[in-house]
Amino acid sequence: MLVGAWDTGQVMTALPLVFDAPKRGLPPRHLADLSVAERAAAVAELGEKPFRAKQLSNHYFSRLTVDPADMTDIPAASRSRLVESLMPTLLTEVRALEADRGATRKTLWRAHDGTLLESVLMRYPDRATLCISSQAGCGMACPFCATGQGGLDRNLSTAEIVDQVRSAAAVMRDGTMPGGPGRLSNIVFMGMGEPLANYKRVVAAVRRITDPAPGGLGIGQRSVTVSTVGLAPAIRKLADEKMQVRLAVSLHTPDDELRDTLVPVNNRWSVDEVLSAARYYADTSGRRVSIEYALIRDINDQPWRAELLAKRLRQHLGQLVHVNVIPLNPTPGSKWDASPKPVEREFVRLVNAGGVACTVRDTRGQDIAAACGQLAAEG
């Protein structure tokens, strides 16, 4: 996630060579799963005029409502049937926890099959950022990650991903958080799951999030960040989508020996392969790549690793990179701990001295089961 307290949750481990989620039923078809043309066809299948699809889209993506009572431009006789068929309830709020004087809101959702997932809304003076989940659980098995410790439950559908965003946009619009009404401005795929292991649905979700209303939610592509632990072929495939989303790579160490343990997918795609794919993404998109680095006491915080990190990033990415150092938020019972502040400051200094921009990420929500997956694990 965008903040250090949660970002370590998105790091996944992939010991399996196949990244498919367990075979569990995805939710019923939803408007947000469909393209504009597919929505018109779906409405026609129900015996309604195709223009009803645009009306439904306007309510969902522009007015952010799924309540039939609000859809007064649609005849009452058609309204309930259209909503029941194309806007089934996807996510039900189990509970929401607040931190940082209400500026951070973490929501636990229950899907139609009982699956639990999380999203986090963070309000800043100049923006509001939502960290969303792309899978329930995670199959990447990174040992310091709360989500990875729990394993992968299933992929989320496109609409389940998008509905997290719609709900947060409504929270901002309605002024539910301190600061009054506002606008959701940024989306980061840094919650539960490895986004690129659910590639097709994540790309479709990005398009729904960024398409202009009423086709989508109208958030700019440059305000969306997709994170990955380093599925190199999928990074290259994402580059070929020709979108303007930012890529964030959870690297966590510059050497293969340690990364094989911290991020087991590294056994399949090495640091060099991941950084080469990241360079392809930067060259194709014209956008700087973010490198996420969760700093762990006595594990990956040595000065020589800071120097090696700067060297390898400079070699592969030149100036098209920025390092986000993330103070680790330990999970209960974990042997992993955050590096002391003096060590953190020296690490950042050395990376910057090595010619690579490096800053410490702001941390949020440390008092509300902040690491990704902790709230879902508690049920």
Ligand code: SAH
The other form holds:
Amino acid sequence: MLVGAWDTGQVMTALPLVFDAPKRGLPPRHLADLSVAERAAAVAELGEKPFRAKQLSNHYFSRLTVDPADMTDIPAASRSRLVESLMPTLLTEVRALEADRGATRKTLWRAHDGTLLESVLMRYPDRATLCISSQAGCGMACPFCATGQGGLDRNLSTAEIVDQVRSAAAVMRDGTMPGGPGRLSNIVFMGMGEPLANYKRVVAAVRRITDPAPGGLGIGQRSVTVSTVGLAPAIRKLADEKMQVRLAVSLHTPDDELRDTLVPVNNRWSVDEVLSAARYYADTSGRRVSIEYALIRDINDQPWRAELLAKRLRQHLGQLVHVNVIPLNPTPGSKWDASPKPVEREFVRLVNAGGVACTVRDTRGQDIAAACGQLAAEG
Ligand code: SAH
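Next up, the form predicted together with the named molecule. The previous block was the form predicted alone.
Full complex below, order starting with the chain above.
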């Protein structure tokens, strides 16, 4: 996947380092990779006046612009030097697809090295949520997810994650979506990739997204959700960051036997280990944890599983939990589909009856392959 079409197996084994091209990799350094202090240092290194760091931050994080022509408060010579070394173009829009009469927009981005990734903007009457990617592709190999089927391409840099948000914030502000100008209010790490497998860059991105402008984009930490397959040690580490972000855990079944196949990383960290890490997160953050449950016909939708789910969640998390049922979205090559509505209703009823809050997530963008588990970034 990462090698050019002209590569042959023979050449590759003989000279792997020389011929491993075109090399894909992280982009050059960008303002959005850096903390406020690091930005000041980077500007000083270029021999520019310290206040230029704040001017650049203001353009990027407050005015949401990356166009040098907008930066008229910086003299031309300095501007090109600063932009060249701190604001390389990271993401180029390849195409945008719309659904729900324009209220859902999926954007396909190309990174500097040709890597493709997607993000999805969803506008609701009272809020606008952006679903962002933390990796191009995903290495977790969940069999019902199109991203997982494609494998991992590479991690995204902090700035590549942040730039998806900056760009959607500009779309909302400029009112180019139906409904006129608005504000990007929520961010969910539910696009491509496993955020906790790209831990350091994701945490830095959360800080850039949530720090007040012009240090960051100024979106409240409580409005950011990090969704994970359940990398238990990383969940605990995230709790210790003492941020107010919401944690979502993609559980999909309460028993290890089935979860070992639905979420292969369960072979490493079991349901118990994942739920006790989730409890630690809930206790440390004081926030309820969301449990994601993609409901799959005849696979994980049995009444006994609903009862067992409620029981185990109550044991581990008490009232500090909420279940989101996601009707399975179809993916290419998968034989599975969503449960019939009556089965879904009964599942939700049983979880609620078991003492755990449970609702069905509204699905957006199925017709443009923008719904949960459908992001494949096909150019
Ligand atoms: N890797 C992280 C982030 C991806 S979030 C995680 O797994 O949590 C995407 C969510 O959609 C996850 O809960 C995932 O399990 C779910 N999902 C994947 N494929 C799906 C599908 N075909 N239908 C419905 N939900 C799906």
